[in-house]
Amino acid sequence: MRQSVRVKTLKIDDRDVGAREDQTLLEVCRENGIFIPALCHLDGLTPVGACRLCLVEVKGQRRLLPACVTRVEEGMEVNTATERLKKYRRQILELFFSERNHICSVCVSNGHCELQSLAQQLGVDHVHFPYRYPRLPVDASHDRFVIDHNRCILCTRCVRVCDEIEGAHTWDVMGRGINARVITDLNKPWGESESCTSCGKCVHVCPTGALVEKGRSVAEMAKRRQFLPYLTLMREGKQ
């Protein structure tokens, strides 16, 4: 028998809203049509607060809080679109572009990339930070797929979908900070992975052009993610 869930009341951008006590601020905002950008978050996967684009201001808190991992509380007063937040979000996006080699005009995901879309939506038309231009490899050893580390933003969607949905845990993260990189099977080439099931879920949850399917054109790069919410509901016994 399922336990009853209490309802919390709070203010978001001066709007009175109600939410279940087990919900996050990001979930409540999206239910109420309040836009908050995010790149690491994807419905159906465990939230990790990696990209920090969903930062919000909460009254009484000195620091900004990531909405995707912050649970609602009774009487909360939240601001999602102050000038301070808009400035931080643009800076975070600029850092994503400067850290790796994101060149939209020659990317296979041009027009189907969440990083590109958010940059356009938030008004990022140039980057104030110096580009690092790292020399990162492209692994095309897999029969069906390619990973281009130059376009990876370390959102860890691939890691989580492979672990939580497929159950293979082929992907993980190696290194720290600026040197971090997603890897397969203790840094083996993807084509030599013994755990990869070649299901393609990691490719379809990637927000950029880091993970792609061989032979796909730009028009075919739209990702299919319908399986995530459905599998999550089934796993939690809600259907």
Second form
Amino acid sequence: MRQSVRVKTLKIDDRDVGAREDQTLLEVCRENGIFIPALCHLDGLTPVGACRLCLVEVKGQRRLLPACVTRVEEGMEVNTATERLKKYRRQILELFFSERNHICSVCVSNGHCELQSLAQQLGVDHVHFPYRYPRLPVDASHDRFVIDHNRCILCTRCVRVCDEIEGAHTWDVMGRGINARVITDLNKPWGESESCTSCGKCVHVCPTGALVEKGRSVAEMAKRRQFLPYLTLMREGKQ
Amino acid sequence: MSLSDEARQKIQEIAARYPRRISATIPALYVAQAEYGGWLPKEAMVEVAEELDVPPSHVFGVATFYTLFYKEPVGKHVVQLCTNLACMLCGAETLQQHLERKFNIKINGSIRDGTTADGTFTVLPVECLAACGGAPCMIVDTEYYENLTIEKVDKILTQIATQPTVFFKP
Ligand code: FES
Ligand code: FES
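Same protein, the form predicted together with its partner chain this time rather than the form predicted on its own?
So here's everything in the complex, that chain up top.
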């Protein structure tokens, strides 16, 4: 028998909206056509609240709350697009750009990159932080795929899709802070990984040009996400 | 080298305490680190992953995140010298310079630079040890030493040099 779902009503950007009690603010906003930028979130994967792009203002809360991991509450009053939030979002994007080497013009994902398109959408025309230009490796040891750490923003979508959906858990994150990096197995070359099933899900959930298919030239790497809603359904059905 | 049966059993015991075996990663790594003489070579991480039946990438991620898991061989005794604010104000800098000169090492966080030529000590700078009331302070192996002076540090280290290593065991 279907359990009855409780409904909560709340205000988002001065609009009254209804939501199921188990929904997050991000889900409700998306259902209602309210735009909230998000890079680490991907429907079907466990939310981790890592990128902080989805921060919103909730009345009565001094802190900003990440919409992707905040559940709706009765009577909540949420603002998603104040000047302060817009400024912070731009700064977060700028920090991503300054942290590694995101050179769109020579990137295989140019034109198909979530980081790039969010920056365009939110009006990031300058990066006000000094670029770090780290020296990071590109691992092309896998037959079909490449990982370019220069483009990685550590959203951990690859880690989660590999663990939660493929069940291989080839990917993880090593180190901490500025030295953190995604790894395959014991930080071995990807091509030598014993657990990788070469399914390619990590490549297609990656928001940037960090995980790509081999043999793509500049701007050729569009990601295919058609499989995700299906997997989400399967997963929810199981729960 | 590989984990002893005793260590493996210990890891199994620890894992049984948690609803999910993956939760035992940190204590299991401590068991392995003690077995391997105070540091974690990759083989040790593989063994921990096998013993817990969790992905090796996860174990590697945890081991590299936490600074108390050493990824290179350390000296017989690890000295964690607090160089954070309270200790710094109370003279940690003098202690640091003293030890650098005395042992001809560099206390900069690198295990290689911080290890004495005879391999007796590895001295590492650490952030607040949560013993600011006894600043300046240090931990040698698993023991806290507080209100340090140059004389006190010299005495403590001379004494410990000949004693066996004490490993943290969960
Ligand atoms: S989408 Fe919410 S923190 Fe990244
Ligand atoms: S600053 Fe050294 S213990 Fe807190």
